[in-house]
Amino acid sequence: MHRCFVPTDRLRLEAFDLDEAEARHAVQVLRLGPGDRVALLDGAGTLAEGVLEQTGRRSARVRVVGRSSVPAPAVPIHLLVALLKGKALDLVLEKAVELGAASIVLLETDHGVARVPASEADRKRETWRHTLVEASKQSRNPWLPELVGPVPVVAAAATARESGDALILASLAADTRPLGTVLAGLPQRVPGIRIAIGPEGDFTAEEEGILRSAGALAVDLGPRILRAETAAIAALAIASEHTRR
């Protein structure tokens, strides 16, 4: 059934109609027409299926049959991610929709090759947006993930210390310990976990002993160096498994 992003407010309605990008994606290139079911998602928790009543080259209304909430999990996996530069940056978006982030923090970072000019950030934000809202419908996640940044390390490590959540940072260091190894030995009960993975070159000292000093946990993802894209998949992966268990 071909999935279709709608905001909340329009979601609750029983009957609306769909934003033309996607009424044209479900007409003309699905060739989808009238009493054709269609499953619903707004990225807030909730689920819904849809009967196409009325459908033309660029529109489409839709009328609700069935509707869902799904439950926010419990342990909400932040991922604080290094602007990487283009499809290194989409990958990273697309599979953190996929395994579940509960929000995706920027980072900029001395080493990382990647900026963002003030007169391009809100049109990167609207293509990260897309990116993530695609990789949602794809995964059939009701939960899309937040878009935080880009912001410096100093301010990330601001925010982390203060949620009280458990802060975990990917480091070449000696002193690092398995990530599952970590993520066992946590309180049982803590409110969130927050993984900061740097880019390539790793982060610097300094912002490493930022990070340390706001309380993070220095771990390592295995005995070889990944590039900055898979480091953030691979932790993202084992946490989310540590969190349904």
Ligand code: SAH
Given for the second form:
Amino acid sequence: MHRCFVPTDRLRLEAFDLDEAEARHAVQVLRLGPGDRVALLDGAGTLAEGVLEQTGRRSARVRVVGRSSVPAPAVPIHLLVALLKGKALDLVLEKAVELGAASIVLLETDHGVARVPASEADRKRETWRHTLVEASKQSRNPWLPELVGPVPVVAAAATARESGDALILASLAADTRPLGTVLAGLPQRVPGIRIAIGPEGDFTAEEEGILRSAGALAVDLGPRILRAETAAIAALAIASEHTRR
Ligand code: SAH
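The form predicted together with S-adenosyl-L-homocysteine (SAH) is what I want next, because the block you gave corresponds to the form predicted alone; please supply it.
Once more the chain from above appears, this time first in line as the rest of the complex follows.
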């Protein structure tokens, strides 16, 4: 069944219009019309089913016929990832949704190659959000991760410390333990897990120091050097399996 993203305040209603882009896609591309069913999700835990009532070239009215709430993961996993270059970041955003990350915090790092000038930040955020929404529709994840940043490492470290979450640093240093071992040793009642992944050129010693001073546990993801995007995806897969209810 075709899936449409609908803001929460609208999805609460019995009947509503889809956004123009969603309507055009449903009507013009998929040739859906009155009587056809669509799945609806709002990114905040609601999954619903709707029936198209009236359609125009750019509009579609939907009536909700069933609604359910999916609980958020018991232990939210937050991905702190360096602002990677375009394609790599898109990949990470998409996979983070599929693997159920609660938020993605983009980090400004010294060795990061990508930069977002202030003048472009809003447009970039729109594109990133679009990627997240498409991935949530595709993966049927009714929880859209929050997108934070780009923020400096020092700010992300401070937030992590205040949150009380377990902070984990994916590191190439010599003193790491396997991620799975570290997760198994965490207290049962940890409110959340934050995993930091460095840029293509790795964290600097200073950035690692900032994260470690904020309580980060240094982990490895095996004996090989992974690309940042691989490291992010692998770490999320391991952590999401660990926190599965
Ligand atoms: N350019 C660096 C590699 C950076 S990898 C070099 O060649 O040495 C980018 C990021 O992925 C790192 O900062 C780290 O957070 C993560 N990463 C990659 N491989 C890893 C591994 N085996 N264990 C833990 N983290 C890893």
